[in-house]
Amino acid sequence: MSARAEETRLARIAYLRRQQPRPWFLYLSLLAIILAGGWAWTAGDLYTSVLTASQRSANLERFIGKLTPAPVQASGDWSDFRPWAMELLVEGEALKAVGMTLALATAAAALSGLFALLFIPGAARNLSTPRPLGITGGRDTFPLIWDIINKVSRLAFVFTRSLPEYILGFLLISILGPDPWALVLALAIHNFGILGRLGSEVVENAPPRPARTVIAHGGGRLGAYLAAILPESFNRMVVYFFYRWETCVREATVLGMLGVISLGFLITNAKAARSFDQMLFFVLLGALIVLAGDLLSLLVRRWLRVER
């Protein structure tokens, strides 16, 4: 490259430069930061505390004392754990607590997810529109009421998904009573916004070619969705509905709280008698049931790969 053409190119990639707009909202941002966390650091107010140092150090090692289950704090000995364990599981109610978490969750996760599949073609923009994929449907009668089905569907996602579980929980148990089925339907309201909101984003998404072709050969929507996108899509919707079902899992445990037998019933009891190892115990159960899960779908999403 000659010299006159280097400097061609240099002129231009500064010219480019200087035509380039500048972030200044990015970079008031950061100083912004910046600015708020050195008077974090700084301020003395955040680290004044009615407890000394001394204090603090001899509350948390009498808290990590009490984790430790009670009859190894009484005898220094691991192997009663065991024992206690056990006993906690079957005549602590702690494994039917486990079942009926299991069974919201999973309750609320599928009605979640049925309904959430039947409601994405409405929600999709690529499907719910006069003319899906960029082609003209030949057979719709009244072709502006794809974009009011649009809009109802995702409002319908971005209400029910505004409403928070543990609120929803409580006002169907005040109808309903102290009934498993509150916390489920609670539990699918909330989780159907969410999974029809990411559902309908992956159909947005998805490969357009294989769908058109169904649509230009008279498939319709529903015909494009269900012979097309939905089994491109499907990997990428188990990962959803299982991330879900970790969720559920979760709030399961807390929706528990409001009286109905599940792991959230017991930790509230264990606080309520400052039994701290027993509620240790009964937040790792809920956590253990979550890695399950995950290695579940860890399998479920291999064994798809597998198969296709």
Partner chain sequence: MPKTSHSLAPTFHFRKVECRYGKLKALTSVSLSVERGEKVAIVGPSGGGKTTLLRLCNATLQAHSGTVEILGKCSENLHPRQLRLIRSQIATIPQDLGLVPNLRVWQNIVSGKIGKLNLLGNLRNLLAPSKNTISKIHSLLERVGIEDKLFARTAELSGGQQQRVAVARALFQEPEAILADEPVSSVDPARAASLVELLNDIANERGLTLLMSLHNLELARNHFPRLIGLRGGQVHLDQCPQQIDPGSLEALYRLDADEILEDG
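Note that the structure is predicted; figures quoted are calculated from it, not measured. Only the largest set of C-alpha atoms that superpose within 1.5 Å between the two forms is called the rigid core. Numbering follows the first chain given and starts at 1. First, how it differs from the form predicted in complex with the partner chain.
Superposition on the rigid core between these two forms places the CA atom of residue 118 less than 2 Å from its counterpart. Relative to the superposed core, residue 193 shifts its CA atom by less than 2 Å between these two forms. Once both forms are fitted on their core, a CA shift of 2 Å or more is seen for residue 279 between these two forms.
Give me the form predicted in complex with the partner chain now, not the form predicted on its own.
Shown below: the chain alone.
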């Protein structure tokens, strides 16, 4: 190849490169992330600890020393573990707390799902528009109404999603008192936002043809939602429901720390009584239910999905 031809080629490549828009936003984002990370690591401690290093190691030693179950520590025989554990489970109300934890998660997931279903048609961009699913909706006296409904329901989802369950639980207990309602509502409000967003995405991505058929035959938006979109995406919604139920179980274990019977309550009590052996037992029990919940949810989701 001649040098001349090569030169024109390079010039052409340089031209093509200039033509391509540069992804400035990606570059700036990368820079911002690096700077933010650097700032986070160099801006000092989050918490100035008052403990000295020796106090700390003494603490740790005491903690580890008290981790083995008390009767086992006394006798040195692990056969004493079983009666101790059974006593904690039955008389120490651990079993009841496990049941409560699961019940909290189930009730909350159901409530959030139910309310999300009510708001989803408003938040789905393909329904809450003057032209549902691309079919003209006729003359609208106030076409902006759809835009407003859409924005409001979306805002409701984002806002409720941004409130952490634990803080909601704390606030609701200060209003309602130590009532299981407070925790159920706390879980439900946060998950309402998440399920609502996921659900409206499902509705937006649902195959439009059955819904169009409903509208073409004289049905309205709600008719299309109830008769075509919901049955069509039933499985997907149930999959999301179980996915959130699984996280609800995880959160429910800690919400008890706020003072209503669930595993978290037992954990904080054991901590306050400095029975670290019991505390560890409850923590591991909690881990066990979370794993069991994960497994159950995984099995149901697998069963609902034919192929990945």
